[in-house]
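First, one chain by itself in structure tokens, the form predicted on its own.
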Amino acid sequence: MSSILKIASWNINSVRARIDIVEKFLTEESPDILCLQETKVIDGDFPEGVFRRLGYNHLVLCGQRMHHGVAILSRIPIREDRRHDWQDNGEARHVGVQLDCGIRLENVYVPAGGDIPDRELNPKFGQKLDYIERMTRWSEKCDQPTLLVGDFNVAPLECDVWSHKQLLNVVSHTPIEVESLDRLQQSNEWVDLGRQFHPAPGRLYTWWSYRAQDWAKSDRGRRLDHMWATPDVAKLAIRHDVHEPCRGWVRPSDHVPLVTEFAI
């Protein structure tokens, strides 16, 4: 009899500054697993207690002041903490765990790149895209049952923004952006998650402006948050959600949590 994995992934934009969504969104929904990017904490600082209240005890942090961090926060036995450092400058994007079921579980935030889209004008993009290259490398010799899920901050298919045609000179949607990124995905045969429950053309955003006056009424989305699987994972999936509505919560993140959920 098989038993159902629930794992959720979220850029939550400051764990510390929201808190209060993070655990109603964990007492509604009570995943087994959470991913966090941009945590914006060191770990000495971050606010375990809330967690291990709600019952995540197995904690996995790699945080930095301010900037970027990712968590893996778990109810059920996680091991094997390790780290990447596919930014080559020892920034706090990446944590990667086993699991008892036989997965690995990487966590990533992949940098934003900036606002202008070329390397030269731009180091931040150039970075971006590096970033992207090395996880190409290290995919291309991932022989585990794994799933990989994170803000990767590129929305690759033409629907997955609300006007590929304005969006074509923005980052995180060129065509530079979205090639490097379909090469991460052909490497290894990674499967979209999203895409396989939410097939294209399908409206699937998962991210929204602050800049925007009423987030809901312009509904100028993207997808950007992504969760994907090697193939003998992806087979195990039986449910993927984005949760639309904790766009609209006090104090929110810009980015709504990804939930899969898995029989295992």
Second form
Protein chains: 2
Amino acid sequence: MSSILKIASWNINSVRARIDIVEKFLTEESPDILCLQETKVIDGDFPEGVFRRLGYNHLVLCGQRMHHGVAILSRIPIREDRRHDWQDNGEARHVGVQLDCGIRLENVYVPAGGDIPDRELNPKFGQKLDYIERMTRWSEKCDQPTLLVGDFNVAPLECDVWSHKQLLNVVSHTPIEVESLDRLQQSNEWVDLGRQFHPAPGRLYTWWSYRAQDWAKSDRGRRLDHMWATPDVAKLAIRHDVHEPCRGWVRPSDHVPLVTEFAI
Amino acid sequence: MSSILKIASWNINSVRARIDIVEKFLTEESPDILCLQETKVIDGDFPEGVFRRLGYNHLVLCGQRMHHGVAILSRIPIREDRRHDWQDNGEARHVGVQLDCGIRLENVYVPAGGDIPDRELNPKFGQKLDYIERMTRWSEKCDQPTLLVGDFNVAPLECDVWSHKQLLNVVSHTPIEVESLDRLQQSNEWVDLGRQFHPAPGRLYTWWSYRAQDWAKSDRGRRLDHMWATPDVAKLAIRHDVHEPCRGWVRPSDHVPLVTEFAI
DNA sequence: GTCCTGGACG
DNA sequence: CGTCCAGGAC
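Please move on to the form predicted together with the DNA, as the form predicted on its own is already shown.
The next block holds the full complex; its first chain is the one shown before.
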């Protein structure tokens, strides 16, 4: 006999500003585990009550003031594994936990990388590339069944953006970033669950800028958020969805949630 | 045959932040004219549409960036009379209009006066006193039926504050401010409508600090807002109320509206 | 407490 | 467009 494990990931762009739609999402979708990125809150101010009331009694918080911040909220037991600081600058961008079923869950928020895709002109771009390279060194040594989720801030495929041509020199879709992310993916045979369930060249976006007049009409989206699984874990996946309607909710995040179900 | 003229005054602490409760108040109370203080918006950004939709098609705006700002919104014709700048520093603190019934309506926002009740240590305190003295020079020459409303930032009577003793040295209730306001009142036989309809020593407050845990429970209020009428106009007043429940509305102003009805 | 602004970041 | 903060005012 097997059971279903449902895991969601969402760059929430401030968990406090978004608390109502997080509650709506959890109520409607009821994942066993929710991974958040960009919580933008120190652990002491995290709105724990809302999550506990909905049954998410296992909280692993990794926040900081102002920017970044990740968290894993779970209805099932999770054991904190570790927090990687791949930039070694104290930024709260990763937390990993161990599930009782033997799967490791890694939640990451890759740096956005600034506006200019040039290491010299824009140090943040170099830091982003360095971050992915250091993740790759870590990934090479991963030897357990693992699900790696989060905001990778890279849209690797042509069909991951609204216009491959117009975004070739825009941070998140430049060849140098895509190559870096490809090396990360190959370093541990990571299976891209998004494209396993919604194959290229199909349109698949997880982010739409706030700056668009009408995000749905112009549909200038990018697939910046991902769920990657080691092959053993990928085999268990039975469903994977991008919850696009969340982008149209009141006071939305610019990212939408990803959800995968596993038969374990 | 006579008709009723209903005039309201409210320090709104940002008309944009408070637009929902202003609409609620106008819908419930339906005054003919609403005088606002602390609109905190330049005229170009004033939310005119909401007022026009509710029938307030006569707008006299006197706003500035950031602070202060007054406005008169009316369902009946108003002719702008003048804007006094009693500090001569460009701050938007007064606007006066003429009504067809012969009454002049003067809407004023007296400076708060800073924290320390000392002309030397705190220049703002001196500016507040100077402001009231200059109003007094103006008031002495007023020779028309007039209603003077607004946030005077002074609670003159002992029963206008939650503790006369504890506020004797607190700006808004110091003897020097009260004496200055008394001189203003005596300069044109102004009738204090608040106390005409709700006589001392009865409790009457129009403002409760945001800083209180529970404004209603501690009830540390002050009567900072007033409606004063020349005797001819005061005789027409048939009702005057302080709308205390507005302080408990969602995202409230720290002041509540005053409403007077006149039989004209 | 709650507002405004202006800057950083996305 | 929208988050967070700091600083000033009340």
